[in-house]
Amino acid sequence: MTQHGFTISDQKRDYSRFGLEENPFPYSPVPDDEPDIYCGQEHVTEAVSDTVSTVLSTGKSKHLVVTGKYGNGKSHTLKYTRSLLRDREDVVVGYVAQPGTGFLDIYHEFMADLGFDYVQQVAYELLADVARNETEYNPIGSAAIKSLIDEGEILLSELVPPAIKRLSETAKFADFARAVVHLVYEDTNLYAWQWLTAEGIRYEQRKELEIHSALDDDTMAVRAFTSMKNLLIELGYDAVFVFIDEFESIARLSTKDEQTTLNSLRHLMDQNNSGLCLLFGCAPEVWQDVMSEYHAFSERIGREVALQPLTAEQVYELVEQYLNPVRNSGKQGIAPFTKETLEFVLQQSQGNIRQVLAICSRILDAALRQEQKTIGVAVAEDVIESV
C-alpha cells in the first residue's frame, strides 16, 4: 500500500541469498523471557554457575550481583540463568523486573511471577502431605489429592485444621498459613491470593479468611516471603531463586526508602541462611555507591561479577550463534558478514551487546535491499551514516 509517501507491505522478505530463512537479529534488542542464545563471558558464567551450584549442592544460601553498563547483558544473563533453572522440579524460581519502591514491591512481583495456579498447586501439595499423615490415603502430588477431594474420598474439613496448624508451626505466621490453605476454596481463593500478593483486601474479606493482619509493609513482606520459602523447603524443594533485575533503580528512591529497602533485603538474607539464592542485576556506579554506603547489606552479597564490553572474538561468536539456527545452506561461521564488517560494528557499538545486535539487524536488511551477497564494510557504513 502506497499513500502520501508511505509504502506499507506485509510481503515476506526473502533472505535466501544469504542462505538464511529470516533476519535472526532482533530489531528491538530486548532480552526474550526464555532466551535460547547466550554469548557468555567466561568469568561471568563461572561466577553464576558457582553461585547456583553451591546453593544446589550444599543447601546453604548464596547471593551474587551481576554488574554492567546498560546494554551489556545483565538482563540477558539473569533471564538465561532463570531459563536453565525453570525446568528443574526441585527448585522454585521467581523473576522481579525491578525492585519498585521497596521490598513489598519485590515480594509482590515474586509472588505474581510464580502465579496463582502455581501457588495453589503448592497449597494442594501441602494438603497431600497432611493427608498422608492424617488419613489412610497416600496421595502423591497436587493432582492426586485434588482428585480425592473432588471425588469426596477425603473432606477438606479433615485436612484444613491440621494443615493450618502444621504450616503455622513451619512458617511461624498463622495468617500466612490460613491464606495459603484458603487458595483451595473456590469462594475465598481470590481474596487469599490478593492477600498473599500484597494487593490489599478489605477488613471484611480478611475476617472471612480469619486473617488478622494486613500484608502492607516491608516487614510483613519479609515475613511472608520467609514463610513461603520455608513452606517450599518443607515440601521437599531444594532452594528458592529470586532474580532481581534493574536493581540500580533503588538510586531513584529517597535516602530513607533506599535504606529501608536494603535493610529489608539484609533481614531477608539473615533470616534465610539456607535454601535461598538472590541474583541481582545492577549498574556498576549504583553498586559502588551501595558498597561504600551500605556495608551491612553489601557485605552479605557473596560476590560481584562485572560484564565487560564484548571483544572482537566474542562479537564473532555472538553473530554466529544468532545466524546458525536460521541457516538453510548448511554453512557455519559469520557469513554473510565479513570479519572487517564485524570489526566496524564492534567499533561503532563499543562492544555493547544491545548495539551490536541492533546494528547487525539493520545491516542485514540494508544488504538485502542492495541485493548484496556478502555484507562488506561499505553497507555497514551506509547504515551508520543513515542513522
Second form
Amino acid sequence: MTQHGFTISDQKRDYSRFGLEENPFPYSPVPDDEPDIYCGQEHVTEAVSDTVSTVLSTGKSKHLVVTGKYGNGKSHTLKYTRSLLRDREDVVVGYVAQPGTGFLDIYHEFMADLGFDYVQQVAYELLADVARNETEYNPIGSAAIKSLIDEGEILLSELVPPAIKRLSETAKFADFARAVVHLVYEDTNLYAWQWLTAEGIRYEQRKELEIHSALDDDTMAVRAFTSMKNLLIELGYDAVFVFIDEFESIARLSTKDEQTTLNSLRHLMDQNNSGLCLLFGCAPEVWQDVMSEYHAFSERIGREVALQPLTAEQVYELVEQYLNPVRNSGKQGIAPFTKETLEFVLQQSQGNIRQVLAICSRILDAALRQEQKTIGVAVAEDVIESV
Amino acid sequence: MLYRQRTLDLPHGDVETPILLPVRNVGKRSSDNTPEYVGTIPDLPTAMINARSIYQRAPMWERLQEGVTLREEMEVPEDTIVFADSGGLDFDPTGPDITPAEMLSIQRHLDADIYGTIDIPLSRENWVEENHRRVRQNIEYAIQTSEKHREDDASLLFASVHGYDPETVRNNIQHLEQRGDFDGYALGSLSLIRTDYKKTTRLILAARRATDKHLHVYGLGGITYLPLLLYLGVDSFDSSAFIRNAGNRNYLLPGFGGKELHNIDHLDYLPCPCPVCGTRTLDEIRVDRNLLVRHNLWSMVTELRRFRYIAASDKDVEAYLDLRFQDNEVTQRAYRAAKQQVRRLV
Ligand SMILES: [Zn+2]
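For comparison with the form predicted on its own, produce the structure of the form predicted in complex with the partner chain.
So here's everything in the complex, that chain up top.
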C-alpha cells in the first residue's frame, strides 16, 4: 500500500540473503526485560558476581553501584543480573526502574515488582511454617498449606493468631504482620495489598484490618521493607536483592528530598546488615556528587564499578552474539558485517552500546533494501548521513 | 439460583424446606411473649427455642422434669417441630456455663427435633485474638457434641458455625465435616453485621458452597432478608423480627419493609388480607400488640409463600427479586451483589 509516499507493508522482510532469519538488533533503545544476551565488560561482571556471591555465601549484606553513561548498558546489566537471580528459588529479587521522589517510592516499586500473587504466596508460606510448629501436619510451601486449609484439615483460626504473633516479633511491626496475614482473606486482601504497597487506604478499611498506622512516609517504608526482608529470611530465603535503576534521577529532587532519600537508604542499610543486597545503576557524574557530598551514604556502598565505552573487540563480540541466534546458514563471526563497517560504527557511536545496536539495526535494513550481500562501509555511511 | 426445596425427616414429623422458625420466648420472663400461631398459620408448625433460658428458669424446668412436655408448656400441639439452639447470645463471652454434654441432655429432655451446638458469638472487634479464640472454641464444642450425639437419637444435630470472612466459614465447615458427624450447619454471628449486606451475603454463600447439607442461618430472618436468604439457598432461618417490629409498632408488609403505625393517619381498610387485618381497622391493630405480632408473622409467611409460588410456577425469580428490592437502594445494591456472586457460582 503506497500513499503519499508512505509504504506500509506487513510482508515479512527476507533477511535470508544474509543467512539470517530476522534482524536481531533492537529497533527501540529500551533494554529487554528478560535479556538473554549479555556482552559483558569483564570487570563489571566480576564485580557484580563478587557482590552477589558474597551476599549468598556469607549472608552478610553488600551493596554495589554500577556507573556508566547513558546507553552504556546499566539497565541491561541490572536486568541481566536480575534474570540470572530470578531463576534461583532461594533469593528474592525486586526491580525498581527509578527511585522516584524518595524511599517510599522505591519501596512501593519493589513490592509492586514482587507482585500480589508472590507476596500472597509468602503469606501462605508463613502459615505453613506456623502449621509445622503448631500442628501435627508438615506442609511444605504455599500449595500444601492451602489445600490443608481448603479441606478443613487445619483450622485457619489455629494458625492466624500465632502467625501474627510470630511475624510481629520477627518484624517488630504488628501492623505489617496483620497486613501480610490478611492477604489470605479474599474480602480484605486488596486493602491489605494496598497498604503493603504504600498506596494508601481509607481509615475504615485500615480499621477493618486492625491496622493502626499509615504507611505513608520514608521512615515507615524503611520499617516495612525491613519487616519484609526479615520475614523472607525467616522463611528460609538466603537474601533479598533490590535493583535500583536510574539512580541519577535523585539529582532532580530538591536538596532536602535528595538528602531524605539518601538518609533513608542509609538507615535501610544500617538496619539490614545481613541478607540484603542493593544494586544501583547511576550516571557517573551524579555518583561523583553523592560521593563527595553524602559520605554517610556513599561509604556504606561497598564498591563502585564503571561501565566503559566498548572497544572494537567488544563490538565484534556483541554483534556476533546478536547474530548467532538468528543464523540459518553455517556462517559465523560478524558476517554479513565487515570489520571496517563495525569500526566505523564504533567511531560513530563512541562505543555506546545502545547506539551500536541501533546503528547496526538500521544498517542491516539499509543493506537489505540495497540488495547487498555483505555490508560495507558505504552502506553505513549512507545510513549515518541520512540521520 | 441456589433456591432449593427439600424434605426434613424429623421425630415430630416431616417439614418442607425452606422454612421459617419463629422465635418463641418460652422460658423467658418477659411481657413480649409470642402469641399463638401454631395451628393458625398452617405453614408454621415450627418454633425456635432457647434451651438455656428454659433450663435456667427453675419453675418451668421443674415442671418439665416432672413430666410436663415442652409442647404442653408452649401450648402447642405435640407434633410441633422445635429447633433448640444453645442460647449462645446469652453466654458470657469468656465461656458458657454449660458443657456440651449437659446442653445435649437438656435439648434431648426438651424433645427438640433439631439441636444446635453450644456457641459463643463473635464480637465485631478483636479480629485477631478474641474472635479466633471463639471460633476455635465453637468448633471444639461442636466436635464434643457430635461425639456425644447418640446414634439412636433421631433428632438432627446442626453445628453452629461462626466467622466474619468466607475463608473461616468454609474452613470451619470443612473441618467439622472431617471431625464430626452433623446433619446440617447453622451460621451465626450475622446479626451484628446485618447492615453489611454484601459481607453477610458472601458469608452465607461461603457456607452454602462448603456443604450440601442443611443450612440454617441464625437470627437473620427479617422481612427484607427473607427473600435474599431463599435466593441464596438457605434451608431454614429463625426470626424474632415480627415481635421486635411489633414492639416498635412497626407494621410489616412484603416489599415495603416496616412502617411505623403512628406515621399512618387513617385507613378504612388495611393493605393486608391476612386473617388478622382482613376484618379489622387500623385503629384496632394499633392498640393491640398481639394482633400486630400476628400480622407481622403473616407478612413473613406471605413473602415465603410468594417465593415458593414464583419458583413453583417457573417464573423468573430474579425478575421477581428485582421488583422486590427496587424501592430500597441499600437492599437493591445488596441483591445485585448477591446476584453477581450467585451467577458466578451457578
Ligand atoms: Zn395482615
